[in-house]
Every structure is written in structure tokens, then in C-alpha cells.
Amino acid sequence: MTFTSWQFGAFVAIVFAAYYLPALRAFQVQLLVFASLFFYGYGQPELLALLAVAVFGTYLFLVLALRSRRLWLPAGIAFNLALLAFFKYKLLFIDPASPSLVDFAPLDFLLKLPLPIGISFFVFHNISLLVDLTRQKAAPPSLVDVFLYIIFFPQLVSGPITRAEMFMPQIKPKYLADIPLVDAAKWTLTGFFFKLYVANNLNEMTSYMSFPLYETLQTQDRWLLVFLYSYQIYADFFGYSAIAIGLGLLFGYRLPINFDLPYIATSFSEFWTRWHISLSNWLRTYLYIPLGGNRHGVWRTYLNLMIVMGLGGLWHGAGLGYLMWGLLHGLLLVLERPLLARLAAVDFAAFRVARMTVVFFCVTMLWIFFKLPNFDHAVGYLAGMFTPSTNPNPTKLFYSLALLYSLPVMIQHLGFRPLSEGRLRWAEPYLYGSMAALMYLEAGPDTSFIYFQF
């Protein structure tokens, strides 16, 4: 079930009028955990035990590494990775169209199974979960709570990644009163209005960015769909975030917040810090760190940061690009850090523009091979980029359309301070009423979310 479809809606309408209501306040959990097991399991059902899989094979673990903590934690931690493994990477190995891939039937059911929608996100909840919990060293949690921190519905699929020491102490009877309603809205509509205008109309574009389609641009069509891409993906992402984060807010929970400006970072370590902040704070804490982080030298450090940033672009996916996606941010993050205090040293504003214009549009083309995980076709998009086109017949794209569509990605970014601040408080209700408009008459073709696919 889509976060855009009307089903949903209504979904979400039924799911929270029964939530408050006194005679069900004692089962709030289960009342979500049940919502959230058929949000799962409405367009693909047959997954729903693999889901159940997971939850009840990592509490199995952590009960035992309770006991025992250095046996079963890293036995739950190689659990769960190897159903991601299983699932995300068996496609490198096998054609799932063949009509029987081996003899023995389960094993062969198994292998035919989609990749299930959200396994990244839940997979690394889960080890969140072991790793937290057998930290503090208490008691066991109940399985229904576990179910709720693991399947909670506004982050199940594509996050924000939020942490056990976090989500379970907030685990407790909900009341109506002190629910944020106006800032669960405000959230919500903004997410909503990203996806939607933003997202959505920029991705009848991008589409173009697709092999053999790209073939079909001109050179400097190349170019402008890369930086519509960049935006996109933010207003995807992005809105995906905050719709999850209003809707946690309706039902008591505060998830993390997953993106902070990104795109005025003046460093790459900067950028990370505000692009899918829970993925960073989340790959820090139970990688970065256990391998050694910055504490054992140098090229120990910079070691570091290639095998974290290189298994960050394979948790996306298995293709080549993400690897190089992955592997390519790290090197800047290595080649950026001899420099970092000196460049920090040099403070005017000019300065800090050209910074952030050089982190931006090296973000941005890195992005190619984000978008085209297959490593032949990204380098065929980017060859492209530098020589002429030939094609007698290219593709028109709209650039007043392609402008009007990345606008509220600039503003957001170029004059949000203002009203973050409160200096522009009074400017609120017109500013969330032009985007309710807007994505109701402008809303772009249905798409699915792009982190979805993870």
C-alpha cells in the first residue's frame, strides 16, 4: 500500500479514529502492529511470513544474547544479514524466470519470491535491535513490542532508520490531548506536496535518463536531467520522510529526522550528515565504529570510510553502480579530510558558496550511477554528457517546466532559515495552502517511491 494512494488515506483515517478510542487504549500496540502486518501485506501477502520470519527469528536471538552476548548477538547479526544477502543479491546469481530453478520445491518457492519491499530498512531495525538492547543488558522486551519498533507502518519501507534507544521507551498508552496535530500536519503536507508536485512531475523527465531512452537526448539535455534527478530524488526521499514522520506524530511516536539541507553542504563529510541522516548515524554507529573509526591511524581511518561508503552502495543493491555510487563518495570523503581544517580556516562568504556549489555538483554526478545501477549504461549517460549529440531527432524537454518543478527544492534550501526561525510565521498558512493547491491541481503522473525499490 502506497503512501499516495486513496486506499491509504482511508487506511490511515480507520486505523487512527480506533487507536484513541478509550475502550482500545490498552491495545494500542497490537492495534498497530495489526495495521501495520496488513499495510505490509496488501499488495503482497505471500511475504508477510518472511516478515514474520525475521521478527521472530531476531527475538529468538536476542533473548539468547541476553544470556549470552557474545555468542547469539553476532549469530542474530549474521541472521539478518544473510536474509538481506539472500534476497537482495541471489538475482547476481540466478534467472528468475526459469521455470525451476532447482529440484527441491521450498527452496525453489524461495528463490522465485520478489524482493521483499523494506527489507534493508527493516533488516538494519533489527540488529538496531540487538545491538542496543544486549548493550543495556535488560530484561527482554515483550514480542508484541518488538513487533511494533520492527513493523512500525510510516517507516517499515523506507525508513528514517530509528534506532531501539530511541523507539522503545516511547512505546507506551497514547492520548489524544497530547498529540502535535499541527506539526503532524505540517509535516505531513510537506511530504505530501514534495512527492507529489515536486517528485512526481520531475520524473516524467528523468525517465529519459533510462537506457536505450537516453540515447534519444541532446548533449546538453544530458546535463539538465542529471541536476533534475538530484532534485528529485531529494523531493522523493525527502517527502517520503516527512510524511512518515507526520504520521508517527499522529499516533504518539517521534521518528529521527532524515534530511537537513543537504544540498547547501559545504564539505562531502558535511553532506552526510544531512542526506539520509539515519542511514549515516546508523552505518557510524554499528560499522564506522566497530571497525576502528579514526582511532588507529591515518590510512586505517581512510580504510574505514571506503569499506563503510562501499557497503553503504551495496546495501542499495547488487548492480555495479552502486558499488561505485558508494566507493566514489568515499574517496571524497578521503581526499577531503587532510583539508578539512584549512579549508574551514578560510571563513567568508564567497568562499563557503564556491565550497558548497563544488559539493553540490559532485553530489549530483555521482547520482548517474545511483540512477542507472548498471554500470555499462551509466558510463554510456555520462560519455554522452561530453560529446556531441548526433541524433537527428532528439527529445524536446520543457526547461520553464523543468525549472517550475525544481523550484521549491531551491527555495527550500536557499531560504528556508527565515521561517524555520520564525521570522516568517506569519507568511505559514499561505505557504501550506499554496502547496496543498499545487499538489492536488499539478500533481505529476503516480510513481512509485524511488527508495521503494530498497
Contents of the next structure:
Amino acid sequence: MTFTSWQFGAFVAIVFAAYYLPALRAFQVQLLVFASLFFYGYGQPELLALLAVAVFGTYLFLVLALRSRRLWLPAGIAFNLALLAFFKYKLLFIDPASPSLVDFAPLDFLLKLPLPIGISFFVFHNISLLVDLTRQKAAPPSLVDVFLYIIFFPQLVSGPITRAEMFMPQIKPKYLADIPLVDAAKWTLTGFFFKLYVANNLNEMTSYMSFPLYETLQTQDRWLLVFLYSYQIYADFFGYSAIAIGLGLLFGYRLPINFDLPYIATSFSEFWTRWHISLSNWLRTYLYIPLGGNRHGVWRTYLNLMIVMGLGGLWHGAGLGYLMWGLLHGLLLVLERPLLARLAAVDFAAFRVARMTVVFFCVTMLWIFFKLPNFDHAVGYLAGMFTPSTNPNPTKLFYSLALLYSLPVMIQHLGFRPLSEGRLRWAEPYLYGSMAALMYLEAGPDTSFIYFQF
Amino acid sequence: MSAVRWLIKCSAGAAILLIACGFATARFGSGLQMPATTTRDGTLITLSRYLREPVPDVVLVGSSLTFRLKEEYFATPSLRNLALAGGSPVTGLKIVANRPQLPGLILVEMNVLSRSVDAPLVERYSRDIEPLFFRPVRAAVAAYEQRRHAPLTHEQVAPELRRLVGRPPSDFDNRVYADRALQQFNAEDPTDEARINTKRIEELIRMVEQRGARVLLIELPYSEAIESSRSAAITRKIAHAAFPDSKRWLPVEVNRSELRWTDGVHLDERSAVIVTQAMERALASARMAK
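What's the form predicted in complex with its partner chain like, now that we've got the form predicted alone?
Every chain and every other molecule in the complex is listed next, the one we just looked at coming first.
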């Protein structure tokens, strides 16, 4: 069930209505758990068993680790990483199309299961749960609370990756009067608008970046599409995260903000504090700092950055393209690190704009490895950006349409001063209303969220 | 501002925009040609126009091969090309057959018979249902694009077409694309689908001819390698077995050494013009013979 389907709208309406019934107040957590299981199992019920194994297994390791952290915490983390590795990277070693992969039937069944949606996200939730709660040495939470933290449906499929120490204290009875309705409406409408109006429409154009379609493009259009994809992936993932935050608020939970205008970052390190913030925080807290962070000298810091970014790339998928994407981001972080203090000392507007442009350009170019995870295809696309096209029948793109569909991302990043300064505050509800109408009228063809594949 | 007042204003904002678009659609219709960002869009534009405008004398239905024969290449007045890039000729033929009025002559391309009918498209264009709202951003861009690049007539492009045909054939190196296409054409076995589609075409021809229209079949030229590929050979055999009468076929006689293909399958622009001219000569003879 995707966020943009009518079935999801009906599902949320029913769960919301039941959730705040006084008679069901004592069962709010159970209701959300049941609803989340229904949401996850809808269309793919065979994966519910896997989800149950992940949650029950993690809970067992949590209880044991609260008794002996030293022994059971690594075992719990290894259990979750093994789950992730098995499902995510098995295709490197097997061909799922072959009739029988191994002689052992249960393993054969597991090997043929598709990639469980959201596994990368709920595994990270599980690890956060194990680390945070055993660090606090608190009493083990109830199983149903653990279930809710891991499978809460707004964040189950693609995050934001919420840390256990942030989420668990929020589990308590919720009242309709406490809902920040306007905030929830703003987040939800913004999310749907960015997904339906911006991302889905831009996807029609950026579909020409796929192999072999990109061979029909003119050189300048290859450049244009890379920038459009940069806007699209932002609108798609920001849209998903905004909907998740809005839905979380409707049910009384504050989920972390995942994006903070990433394309105005003036450095690569700042970019990672603005893009997929919950993943960056997770990697910093549970990987970079345990590796030693910046506490063991310059070269070790560089190595740690490369390891974290390389693994961050591989977290997205088992492909050379994703690894390259992560490592190149790591390299950019390493290269800029010695210069950061000197760059920060130069503080005038034109220089800041130049830095923003450089960061945006580099980040955008690296999205090619994301769009085309097949390394050869990505290199082929890149090569074509620097050679004149000879195709006598190139694909026609409408630049005016590209501009109009990208405009919301640009306006959001560059800021709309009368609104931000409060002079147009009265127009705000009408603006959100117009966005709602526009996302209905101008919705692009339905496509799944890009981050669903991870 | 209370949450309820905020939500009421928000809903009012949405309603005002929707009502405005509803009125605009009722006033101007939704027929403004939307810019096509995909071939599917292009298909919808072509079909919408067919429904909106008077029934033409000649209609072409087919796949992406026929899609390349632009309407302005034809000197024949009142001709519409309903070929669907990535689609089946049966889809176009079915849409034409389902309309209350038929064109005098329907040309059906028989090169690609391996694709199934696009049922939702047939359903959508077999009924006269106008959408409630148009898409305001696309409509604005369409108006702008039409103002800047109005559709060309044959008279407007005729000098350029003459110049194009007068030039030597293109020396574009299409080896990479041609090899890939040949691989696909040799891997594909279209037997089952081609038989089903040929049967459907036979039925549709019977239906439209009973209503007074005339149907001729055409085969567009492929490159030599593709002509002898497995898929092309099987399709040709099935089509000619189903329609053995040579009078049913419109002969497209061209000097093949003058033709070039972007990928061995699709004609380049100059070749498309040459083929169009050959088709017009054959059409004139067929009409005289009738």
C-alpha cells in the first residue's frame, strides 16, 4: 500500500477515527501495531513472518543484553546485520530465476523471497533500540512498545530513522485535543505536493536517463536531466518524509526532520547535516563515533569518513554504483576537511553563493550513480555529457515544463521572503489549499517512492 | 488563528482553484494539445485530436515505425496518423472502428504484430467523455508552445522536404543501435501474438468494410539485416498467409539504397519522407484502380 493510493487514504481515516475513540484509548498502542502490520502485510503477507522474526529476535536480544550488554549487544547487532546482509546482498551470489537454488527447501524459500520493503530502515531501528536502551540500563520495555517503535507505519518503509531514545518516551495515551492539526496538515500537504506535482512529473522526463533511452538524448539534455533528477530525488524523498512526519503528528508522535534545505549547503559536511538527516545521525552515532570519529588523528579520521560513507553507499544497495557514490562523497568530505576553517573565514555573500553552487553541482553529478546503479551505464551517461550527440532523432524535452515542475524545490530553497517575514502570513492557508488542488490537477503518473527500493 | 479556521481557509483555497479550472475546462474544453514529455503523452494528444476534429479521409494506424511518418510529410489533404509509438496497430484500428463515423480509407501497418491491444486506451477513446478539469500548468505550457511552434502544414514544409530529399543519405553510424535491435528481433518469437492480432485485424477489417470504409495493409521497409531476422520473417509469413490477396496490400516501392534507419528498424527523417512520397504514389494508383 503506497502513501499515494486511495486505499492508504481510507486506511488512515479508519485508523485515525478508531484511535481517538475514548473506548479504545487504553489500546492505542495495540491498535497502531495492528494497523502497521496490516499496512506492511497488505499485498505482501509472506513478509510479515520476516518482520515478526526481526522484532521478536531483537526483543529477545534486548532482554538478554539488559542483563549482559557485553555479550548480547554485539550478538543482537550481528543478528540484525545478518538479516540485512542476507536479503540485500544475496543477489550478488545467486540467480533468483533459477528453479532451485539449494537442496534445502526452507533455505531455498528464503533465498527466493523478494527484498522486504523497508528492511534497511527497520534493521537500523532495531540496532538503535538495542544500543540506546542497553546504554540507559532501563527496565526492558513491553513487547508491544518495541513493536510500535519498529513498525510504526508512517516510518516503517522509508524512515525517518527514529532513535529509540527519542521515540520510546513518546509512547503514552494520546488525546485528540493535543494534535497540532495545522502542523500535521502543512507537513502532509507539502509532502504529497512534492511527491505528486514535482517528483512524479519530473520522473516522466528523467525516465529518459535510463539505459538505453539516454542514448537518444542531446548533450545539453543529458545535463538538464541530471539537474532535474537532483530536484526529483529531493522532492520524492522529502515528500515521503514530510508525509511521515505529518502522519506521525496525527497519531501524536513527533518524528525527526529528515531534510533541511540540503541544496543550500555551503560545504559537503553541511550537506550531510541537511540531507537524510536521520541516516546521517544514525551513521555518526552508531558507526563513525564507535570507529573513533576524529579522536585518533587526521589520517584515521579520513579513513573513518571513507568507511562510513562507503558503507552508507552500500546500505542503499549491493552495487558498484552505490559504493562509488558513497566513496566519492567520502572523498569530497576528506578533501574539504582541511580547508573548512579557511573557507569559513571568508564571509561574504558572493563567496557563499559560489560555495553553494560548487556543492550543489558536485552532489548533483554524483546522483548519476544513484539513478544508474549499473556502473557501466553511469559511466556511459557521464561520457555522453562531454561529447556532442549525433542522434538524428533526439528526444524532445519541454524546458518550460521542466522549469515549472522544478520551481517548488527552487522556491523552497531560495526562500520566499514575504512569506518567511510574515507579511503574507494571512495567505498561508490559501497557499496550502492551492497546493492541494494543484497536486490533484497536475499529478504526474503514479510511481513508487525512490527510497522504497532500499 | 484557530486550527479549524486555518483548515476552512485551506479548503476554500483548494476549492477556488478547482472551480476555476472546472469553469475553464467547460469554457475552453480540455482539448488543448498538452506538451508530450513521453511517447504515451504524444499518443494521447494524437488521439484526442482525432476525436475532436472532423473525420479525415485517410487514417494510418500502426506502431512506432509509422509514427515516424509525420502528417505534414503527406501532400494528401485530410490525413491523420494515429500510429502509436510502442503500441499495436490493432489498438488504433479498434479505436477508429469504435467511432460512429469512419474515414474513407484506413492504412494498417503490418510490421509489428507482437504487441497486445492497449485496452484502457481503446476504452478511453471509444467514448466521448471530457475530463472534468484540465491540467493548468500543462495547458499554459501548451498554449505557449503552440504560440511559438504552431503545427506545420505540408505547404509550409514542402520546400524543406524537397531540400531534405535532394541531399545525400545520412552517414550516421547506427551500428550500436542496429546490432542491439537485430539481437532483439532474433530473440523474439512473435508467433502466438501475431496470429491473435492478425485474427483481430481480419475481424475489424470485415466490420469497417461493412460500414463502407476501405482498408489497405502496408509493410514499411526495414534494413536488410532486420528484414531477414527471425521476428520480422515470422510476422511477415503470418500476415501474408492471412491476407494473400495482393490487392489488399499497398505497395511501397522505393529505392532501398536511398533509405537509412536510426537503428535498422525506424526510418530516419529523410527516408521517412521518401517512403511517404512512395506511399502517396501508390495511394493515387490504388484510388484510380478502384
